[in-house]
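Take a look at this one chain, the form predicted on its own, written out in structure tokens.
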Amino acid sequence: MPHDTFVLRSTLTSPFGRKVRMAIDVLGLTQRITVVPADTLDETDSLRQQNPLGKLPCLLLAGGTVLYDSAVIIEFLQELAGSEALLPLHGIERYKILTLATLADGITDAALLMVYESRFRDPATHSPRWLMHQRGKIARALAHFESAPPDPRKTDIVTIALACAFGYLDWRKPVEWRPDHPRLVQWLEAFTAHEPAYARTRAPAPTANP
């Protein structure tokens, strides 16, 4: 496997795909992985055979092995790179970092659900209660990170996930997060100045796909 190449099924606009693409960049694996777009709404797209859930991102390995979920893929990529840069391999610190990364991912999950509510349901059937429920998740997670932002000079699975969450909030705007979170605004500015992979994985102008 040291010299194998891989295929990443993702779009350039997927926030979870962006997490993986940032990890690929940071770990120095760009030359070994080809990004092949997938359409989650296309019933004929082979993505549904590769990942029965039909979700992005999805990593195709040699011999037919398929990995999906951004967290699983990033752990594999770190092992492939022979690194502990993004996540410690052992100890309680590993689980603290995994927990914070899950919290950051939860911001993106809730934001996606808000976007999907407006995209897949007729405006007359939108559920204010459902939208408020998702907005509350985002607000509580942002409050947690506002009270204790991670180190912007460190690139790991927490800072990658959090930066990608902010990128999606800024791009799709399901909520206005910046006015009430000045420390996080400063954090994002500092992190993006520190980590060039953020700019290199930025999504193009909005399209119909998340």
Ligand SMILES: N[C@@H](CCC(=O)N[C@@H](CS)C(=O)NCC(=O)O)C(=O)O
The other form holds:
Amino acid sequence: MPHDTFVLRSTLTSPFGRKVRMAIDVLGLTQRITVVPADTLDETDSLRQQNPLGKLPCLLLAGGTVLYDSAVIIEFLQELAGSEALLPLHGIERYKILTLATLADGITDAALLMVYESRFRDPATHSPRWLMHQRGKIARALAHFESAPPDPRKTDIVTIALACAFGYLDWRKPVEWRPDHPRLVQWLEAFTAHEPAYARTRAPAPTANP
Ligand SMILES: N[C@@H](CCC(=O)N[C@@H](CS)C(=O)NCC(=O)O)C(=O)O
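Hand over the structure of the form predicted in complex with the named molecule; the form predicted on its own is what we had up.
All chains and molecules follow, beginning with the one already shown.
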């Protein structure tokens, strides 16, 4: 692999992979990164050697260095691009933004766990209590953002993570988020209009796995 190009292991449907693909687009790094799909369910996929957790996305650097998870990759890409657009480098603002991005990612994490419940367990063994536990996380995080939506004209790690969470909720529908969150529905419309990288990173067509 030439020193200035990288491989991103990700599907086009992964919400965390989409965060990184959006960052690549926004930071102007598209020419330097090749996306190579990975199958998290395939034991023989090299993903499990690259990231022992078997999760995607991960970024392969020259010399065998592998970076994960999505938050770490985005920080690396921002530094590579010589930018501070997605996350300030210092100060309390940096930590406030990191915390809000973690909250937005938590929506996606809980949504994935709800989807995995159906993927990995027979319907008879689904745990309504577990699903309710995850739904509660999503509901509280959405309520937080509904009460104070971020600026939709700003693209940073918070708005990227939030938009990708909504993309996943709209696709897999572990919860119906739209009826009770009118400000967030408006927010997503405004953000989509402001940031073309969101539409550009939409998965081409429905497929089986995230
Ligand atoms: N915190 C990680 C989460 C990554 C994650 O959960 N990725 C999902 C796909 S969207 C995955 O690889 N799931 C497979 C598994 O958990 O085994 C990140 O931000 O990259």
